[in-house]
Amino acid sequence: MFEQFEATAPDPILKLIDLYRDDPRSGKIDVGIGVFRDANGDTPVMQAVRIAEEKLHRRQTTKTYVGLAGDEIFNDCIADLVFSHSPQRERVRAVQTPGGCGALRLLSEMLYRIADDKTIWLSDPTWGNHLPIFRQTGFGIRFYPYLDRQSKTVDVDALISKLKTLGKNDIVVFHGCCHNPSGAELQPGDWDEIAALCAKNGFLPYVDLAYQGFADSLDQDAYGVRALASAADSMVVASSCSKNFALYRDRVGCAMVLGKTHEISDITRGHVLSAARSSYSMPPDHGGALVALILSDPNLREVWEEELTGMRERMLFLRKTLRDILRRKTRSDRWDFIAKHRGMFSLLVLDEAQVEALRTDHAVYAVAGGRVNIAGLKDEAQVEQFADALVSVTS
């Protein structure tokens, strides 16, 4: 039977680790593969999450099965952490998930059972795996404008003028903040204006709160997801715990439901449920359980949102550092936008030969179009030979 398969295409960031590794060179760079990497290029576990992890073990009786749902204490931490006092918190319902990947599916998945002839719209550019999870899913996919590859900021106008054409029929999958791959943000008045939109128009919000805490605060990164939630009648938000609290690995994500009435909540949360069911069950427990011991735990949590802290400043460090170093080096202002980026990664808009110079002539592992994990940058020397590999394949 199985004879019958082609080869399936590699993923361009995976195959790109495959590269990176085998490459024999010393001085090589990764900014390709997306994780947070400190001064001395590891990824280190944080130290909320070791006194976390001990208290769990010296507590932990059972590892039976915890439901469904998953930790509820969990539940309602990142709830309150994305929606905090807002007057529509009481009408959220949240439901555990492996992974902000797996929430973005149980999502989908519940959205396609009442909602197969809408239309999911998708910035552009977005996340390179937004596009299987929803395609995967049955959605019709179509692309609103987003990024302004001359300026690397939002085309606000652009952006606005195609949503003003949408309503009922269509599905909006927005980046919460720190916006995957570009790096460029919207303002808080442009979530006010897009919030006024939906309100008007009726089309329905789905966020992906990948990076909160990562931008300019864990209160000024839920901006967008408080205007929309203040405006819609009904939205979807899901939420990944794999950056702001470094657990890649143990796959802690939360989807969450805003209904227009408790009642109407509650019936939508059944429906993630039963679709989480019929896919893996029971989410996994571990990272979860952590997450809940740091939000739900007033000294854990001020050590958590202080290493936070130092993790978001270390980026914005790094990403003037870079922007000051390519001034010097072209004596212009061309790569400023670097620095008004925030979170991870900025899209550099190259092209495919500049990439791959990148990898070949200086051992610059960056993904196609020129995304760049800023945050793969180790320290000052290291951000000066990016910058001179940058320097020569754009000259």
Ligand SMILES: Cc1ncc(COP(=O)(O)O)c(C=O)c1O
The other form holds:
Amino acid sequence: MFEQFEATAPDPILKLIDLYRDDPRSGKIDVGIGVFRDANGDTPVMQAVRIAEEKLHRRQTTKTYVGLAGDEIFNDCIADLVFSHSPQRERVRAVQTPGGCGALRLLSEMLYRIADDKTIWLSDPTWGNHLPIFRQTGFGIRFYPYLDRQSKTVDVDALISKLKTLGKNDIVVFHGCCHNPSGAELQPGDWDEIAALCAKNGFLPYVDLAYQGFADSLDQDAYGVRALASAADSMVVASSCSKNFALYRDRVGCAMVLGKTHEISDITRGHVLSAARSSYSMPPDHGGALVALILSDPNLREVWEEELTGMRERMLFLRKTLRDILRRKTRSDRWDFIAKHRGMFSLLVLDEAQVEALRTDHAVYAVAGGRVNIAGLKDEAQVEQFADALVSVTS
Ligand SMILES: Cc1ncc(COP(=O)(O)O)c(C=O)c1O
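Target state, the form predicted together with the named molecule; input state, the form predicted alone:
Full assembly next; the chain just shown is listed first.
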């Protein structure tokens, strides 16, 4: 039977990892893969996670099933982290999922059951994996304008004009913060405007929150979610603990739904759970248990928040250093947008030949289009080397 298959296209990012690994040059730079790296180029286990793992090891007496929704303490903690004290918090229902991708997929399946118009709106550009996740559920995909490729900022006017045309049958996916791949952020005033449109026209906001704490602060990064929650009739949020807890391989995420009433939220959660039951059934427990321990213990939480702040500050430092070096080298403000972007990524808007030249001539590995992971730059010397390569391929 399998003879019928045609080979699948290789994942471009995984291909890039192989090329990087096989490159013998000593000064090679990986700004391709999307994981946070420290100044040694490592992605370490966070201290708070280590302490929680020791606690868990001592406390855990069984590995029996937890349940379809996973760890309810985890679910409460994440809903609090995302919605805080907003009045809508009480109507939020959460389900632990295998990573942010698991949350995206479950919410997509739940929405597909009731969506009138089986299409979903994504930002242009968006994270590559959004497309297969929503397509596999059955949704058709349409794009709303997001990035102004000239200024590398959000084209707010174009975005708002498009949203004005959307209504009750439309589902719109927003990146809560740290837009992937562009790094260009919506400002609080923009979120307020979007929320007002949502209240007026009734589209359903679907927020992908994969980087809470990586942009400005845990609270500021949830501004958009909270603004939309105050305006929307119904809303969903997919959050991920892969980055902010550095629990990538443990697969921890959370699918959240917010309905008009408690009862509607409960029923909607039931549909998320039934989508889980028909695929992986129950989420892996370990990572969720760690996050629950960290967020519910004030001392551990403090350790975690401090580490998270350190990660965020490193990214901001690298952004500013890169901007300053590029200003000096080009005697222009052409690259200033890099310091205004947030999170790990910036889309430099490079063509295929430029990305190729970065790799072959300078041993710099970036994703197609010129998405670079700022956290992939170890130190100031490497920032300088990267800046040289960038100036060389763009001048
Ligand atoms: C925009 C976005 N959404 C969701 C995710 C989910 O990641 P994970 O499934 O590893 O938690 C990522 C990870 O790279 C992402 O960049």
